[in-house]
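As a starting point, one isolated chain is supplied in structure tokens, in the form predicted alone.
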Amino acid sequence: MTLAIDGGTPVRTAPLPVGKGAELLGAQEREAVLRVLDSGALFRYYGPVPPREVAAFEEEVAALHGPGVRAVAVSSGTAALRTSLAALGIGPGDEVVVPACTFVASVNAVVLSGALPVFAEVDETLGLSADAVRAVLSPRTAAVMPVHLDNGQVDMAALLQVTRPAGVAVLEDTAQSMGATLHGCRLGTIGDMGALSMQLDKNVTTGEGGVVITRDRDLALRAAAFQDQGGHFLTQHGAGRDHAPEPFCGDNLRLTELQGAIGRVQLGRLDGLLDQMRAAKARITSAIGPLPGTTPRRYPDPVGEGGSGIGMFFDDAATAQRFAAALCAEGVPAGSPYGGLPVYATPAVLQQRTASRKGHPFDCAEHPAPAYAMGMCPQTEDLLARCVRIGVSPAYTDADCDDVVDAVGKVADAMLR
């Protein structure tokens, strides 16, 4: 059978659903938004009637993530990272270990805190390798940022065996994996702090939005203060209005009541959404079976991963690229994570450019920045170049799953068997 990329008929011509929480937006979100609009209370801290949506949303996020967890809602996933770093006291002279495979927001948050990003290799989980982290720890390492990509999991047990003896804080970037678990624990609750995202592509979406989670009361209070101008005003509640820390210079990263109302609806669907993606992924992968010349992405806990992507590593990059292109031609979106490139390949990161002409933190005379260059993390670069990801949506029907199976089988028969 001729592949579509070679002029044949594609398996599918109608677009597949690609969203997560966004695929489920509907009447309940509309009603929640109208409820807030009718109240006139759009700001989370005061209004014509007492606002309640963001505070309630924080309580519901905290309850979802387990006993003792506190939540602080903020304006984006990047804001959640920035707020967490501020709560941890990360600043100039510090280093933060970041995986070489992540979205650029992870790096931006570190740079905007005044700290230096130090890149470490990922392994077949597409998450930080504990051995690689051990190799880059220094006396200036203040935090390590494991990133749980695409509803997958970093091997946190191995990572904590490295960070805890070193006294280094762990901030879990859980932007892409809200609700997923690792051996029964929600991601974001295993380290010192977690940062969640509610951007359009995420499991729970409010268009933009984020949440900081932690079991540490003092960190939660500092986070609540930072996102509201540093705690200068008695507007804090939820995370601790009555016991705010001494004020400091902060930022305005607050979530609105409209977003909070939408988030509450979406949050109520989260576990069901994850189950839908897991079921669709299981249907597809069981039908496809093992493909010659490929190795599946590794999950430290296959039961707890969120099911939003099927990842596989090919024996060589050229085959991976052609396989992904052939799948796209068949009507099934596929590709390498981040175009097959590490995050430090982003020009602004590679060239260490900031909005400041002085270029801080890269130009600090006391703590000079290392030069960044391609080849810094060869294992990561190799894995990304050989990786193909196929997305899975909670909106997939059985027929959608079967189309994915047919497309993968067609391309595999032509290229791998």
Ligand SMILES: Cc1ncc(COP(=O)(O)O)c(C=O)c1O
Second form
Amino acid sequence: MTLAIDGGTPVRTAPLPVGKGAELLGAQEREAVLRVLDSGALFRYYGPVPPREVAAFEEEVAALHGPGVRAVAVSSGTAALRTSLAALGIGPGDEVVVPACTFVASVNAVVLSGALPVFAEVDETLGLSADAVRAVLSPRTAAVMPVHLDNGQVDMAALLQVTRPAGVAVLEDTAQSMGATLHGCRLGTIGDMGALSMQLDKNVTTGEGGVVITRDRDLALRAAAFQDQGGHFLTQHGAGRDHAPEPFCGDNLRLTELQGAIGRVQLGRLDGLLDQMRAAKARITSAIGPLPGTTPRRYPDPVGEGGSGIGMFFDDAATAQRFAAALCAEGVPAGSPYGGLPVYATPAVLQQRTASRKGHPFDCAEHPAPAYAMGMCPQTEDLLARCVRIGVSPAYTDADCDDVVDAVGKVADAMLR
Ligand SMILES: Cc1ncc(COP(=O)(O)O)c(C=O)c1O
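Alternative state: the form predicted in complex with the named molecule, after the form predicted alone:
Following is the full complex, with the preceding chain placed first.
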């Protein structure tokens, strides 16, 4: 059969669904929004009637994440990272280890905290390699930020063996993986803090939004303070009235009641959504079987991963690129994560450009930053260039899954077999 990329008929012409939580937006969210709108209480801390949506959402997120977990809702995943870094007290003079493969927000949050991002290699999990982290730890390392990419898991057991003896905090960037688990633990609850996102593409969406999760009461209180101008109003606002930290200069990163109400509806669907993605992925991968010349992405716990992506590493980058292009032509979106490039390839990061006129934190005379350059993390660059990811949506029907299988089979027959 002639491949669509060579002028043949594509397997699929109708676009496949690509969203996660967004695919399920419907009557319940509409009812929740109208309920809040009718109440006139759009602000989380006071209003014409006592607001309760964000507070209830926080309680529900905490409960979902297990006993002892506390949750602080904020305005985005990036805000959740910034709030977590602030709660940990991280700032100028500190280094934070981030994976060379992530979304630029992980890096931006560190830079905006005033700390210096230090990049470490990822392995076949597409998450931080514990050995690579060990190699970049320095006396200035204040935190390590494992990123659980695309509902997959970082090998946290191996990572904690490196960070615990070093006394370094662990902030799990769980923006892309809310609800997924690692050996029964929800991602984001294994290190000291976790940052979740509810941006449009995520498992749970409120358009924009984020949550900080932690089992540490003081970190939770500092997070609650930071997102509300540093806690000057914390006693009025109720949260942590008894144990409020001394106020410090903070930010306004508050979530609105409208978002909280939507989040509660979406959160109620989270486990079902993950199971739908896992089932669709299983249907696809079992039908495809192993593809010659490829190695699948590694999951430290295949049962707990969220099923939103099928990742494979080809033996060489050129084949990976051709394979992805051919699949796209067949109507199945596929490509290398982040265009096959490490996060430090982002021009602003590579050139260390910040909003500060002085270039802080990169220009700091006391703690000068080494220049960044392509080739800093060669293993990550190699893995990303050879990686192809096919997305899986909870809205996939069996027929959608079968179209993906047919397209992969057609391209593999032409190119790999
Ligand atoms: C790995 C990662 N970290 C952080 C974020 C930031 O989340 P938000 O867009 O909600 O600010 C994202 C968003 O896509 C992400 O993918």
